[in-house]
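Next up is one chain by itself, shown in structure tokens, the form predicted on its own.
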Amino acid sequence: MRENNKVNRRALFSGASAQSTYAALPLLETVDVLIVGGGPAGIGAALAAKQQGASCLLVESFSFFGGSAVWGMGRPLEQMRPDGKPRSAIHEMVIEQLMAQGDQSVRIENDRLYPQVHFLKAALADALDAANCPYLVHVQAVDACVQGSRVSGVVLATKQGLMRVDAKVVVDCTGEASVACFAGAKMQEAPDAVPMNLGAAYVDLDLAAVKEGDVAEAIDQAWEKNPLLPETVTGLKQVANGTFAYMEHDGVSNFDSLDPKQRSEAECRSRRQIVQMERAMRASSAEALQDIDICEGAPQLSVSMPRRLKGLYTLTPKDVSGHTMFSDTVAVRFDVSGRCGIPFRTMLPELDGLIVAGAGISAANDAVSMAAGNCIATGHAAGLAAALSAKKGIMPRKLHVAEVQDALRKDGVDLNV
């Protein structure tokens, strides 16, 4: 295990120098609520904050929204409609915009949505536009602006250089609690190396003719010529209602996802890995695989154990297995074994002016959830709380949680376990 904060950024950049430098940066925008990261949590936070009447801005480092929901290349968005029932008004906004893209856009099975990711990208932009929520893409948050013990904005890398966005409340939906880390918040110890997976989609195959075990057998027979093949391959599964498939495999491991050199090596190895998987399948004795071709690889690796906040409370495996309910529950974590409450405290660092949502909340390794539906739920709660905080002129942890809970219930959220 290693500590993420070996060097404390606030100590490194302490004093007047850093803050005076940041204050001198061009001011891009001043808003009530700034949401950093346009994955499922960020979409939930932005829609919720705007619905509460806050002035807000969503910033995303890629050229599209969706985050890990897109990187799966067609893998299901889980826990979007648990037991087939609507989960919240925010979840339904996303689903309705995706379904409006047409029959090719999504296949819905129980709690899961199997999306065609290019339709998903369009649907999420449409959802933001329908809510009149401003956003920027191709901007990277590279540091937090901190005044005393309060996060007051972020520094963005843009095509015109560094710029600053000031906000009453910042919602960190980066998936790795990056803004919280930049601000000097306490972070949980992370494993030295975690499994990572590069999503890939394949075309030119007859899915109906692919037999169970065909892909695994093809991989087993191709190790000598393709040494980067993964040890475990579940197989090919249909993307939405289309004629192509995404691949389930175990990816690469023994790399530190936060170390720039190791992350670079892992990314490039994974690119070679999906090519070798295609070669292995084309060389297979299974006729249905012999013309297969790579359609697309994900823009980046998915990390199974992302960096996470050490908040005012850490969700534990016992909480999850015991279906624990908390007095400050603001979201519900669904999984195959049931559900448990997610307390507001898991989203709050000791710093003011900041709320963390999505995969980066304070949760133990066996309690973290990457399910899109759960990330939207914590984003929904965070965006709503941020808007209320800005409206009242108080810090998020000074909010009466009952007020946040009442507002969530009005949005159709069931906070009972």
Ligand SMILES: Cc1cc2nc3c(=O)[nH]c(=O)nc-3n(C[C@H](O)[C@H](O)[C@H](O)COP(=O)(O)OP(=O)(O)OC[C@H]3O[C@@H](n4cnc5c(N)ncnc54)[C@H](O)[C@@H]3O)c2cc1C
The other form holds:
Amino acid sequence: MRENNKVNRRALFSGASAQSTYAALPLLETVDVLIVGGGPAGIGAALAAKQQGASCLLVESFSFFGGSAVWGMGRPLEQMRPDGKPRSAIHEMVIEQLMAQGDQSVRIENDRLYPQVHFLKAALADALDAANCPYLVHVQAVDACVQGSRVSGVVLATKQGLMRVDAKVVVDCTGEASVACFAGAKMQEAPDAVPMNLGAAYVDLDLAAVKEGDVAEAIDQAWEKNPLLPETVTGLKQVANGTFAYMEHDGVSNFDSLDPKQRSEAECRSRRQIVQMERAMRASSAEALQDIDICEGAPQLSVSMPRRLKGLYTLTPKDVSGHTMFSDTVAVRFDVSGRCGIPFRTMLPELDGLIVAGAGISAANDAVSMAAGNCIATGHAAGLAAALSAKKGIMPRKLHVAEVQDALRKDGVDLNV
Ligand SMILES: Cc1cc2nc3c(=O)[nH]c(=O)nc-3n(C[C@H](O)[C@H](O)[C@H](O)COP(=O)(O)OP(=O)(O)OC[C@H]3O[C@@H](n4cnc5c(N)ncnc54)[C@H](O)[C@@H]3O)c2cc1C
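Show the form predicted in complex with the named molecule, please, the one above being the form predicted on its own.
Zooming out: every chain and molecule, the one shown earlier first.
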């Protein structure tokens, strides 16, 4: 098992000296709610906080929004409409903006949205603009500003150097609880190596003529010349309603996604892997695959078990299988195996001024709730709670959860499991 906060940054910088350096950094903005990370959770948090009237800023290190939902290159956003029914006003805002991009942008099947990722990127920016939520891209949170036991903002790496954003509440939607980790919050133990997958989209194939098993057979026949091929390939699937396809495969494993050297090796190996997959399909006996071409690789690997907070409560596999409801349930975890409540405490560290949402919440390895729809739901709850906390001038841990729950119900959230 990997210790996730092996280097405790607060102890390392012994608080005062680092924080006085940060106080001298140019102040970019002061807001009620700062949302770090613009994946599904961050979009949910930003839309919800803005809807509550808070002044907000969403910061994202890539040049677009969507996070892992975009890095999948067309794989579905799951649990967006569980049982085919609307899940919340925030989920519906995202769906509406995506559908407004036109027929090519999305295919909806039951709870799932199969997006064309370029339309998804545009739709998410449109959703933020429609809500008047300010955002910055190409800025990366590289440390937390901490005063005593309270997170008061973050340090951003920008193209002009380091800058500071101050906030009443920071919502960590980095997908790997980075701000919480930087602030010195406790982290879950994680496996030493986790599976990672580089999404890729392919053109110039006759998708209708590709038979089940063709891709797996092509991969099987090509091992000798292409040693980096993945062990398992689920196959090629249509991107939205378009003429190209994304590939589902099990990527690479045996790497620590947070170790800089191992992560670099995994990223480079995966680039070579998707090229070898294309080569294998072109060399196959299936005619429908012989002209196939990669049209795009994802900007980075998707990581299956990201770093997560060890919060005031940790969701367990028993909670999931027992469909447990909690008095502080603020979101529901929908899954093929059923549903259970997600308590507010899974989003709260033993620090003030900070809420974690999305893939980084406090859950045991076997209880991680990764579906994009669930991440939007925890983002929604976190953004709304952050706005209430800022409005009332009290820390998130001191909020009356019933007020958060009432406000969520007004947004169309059903908190029963
Ligand atoms: C291999 C794989 C397959 C999956 N398949 C599916 C599927 O089929 N359907 C489904 O619904 N879900 C799937 N998921 C899960 C889903 O994609 C993620 O769980 C979900 O996107 C997580 O949302 P998030 O917003 O918490 O984090 P992310 O999507 O990871 O978004 C985090 C965002 O924060 C940004 N960020 C990170 N650090 C910083 C920083 N320091 N400063 C500024 N910005 C930062 C990132 O660039 C990113 O945009 C899959 C995941 C994996 C790994």
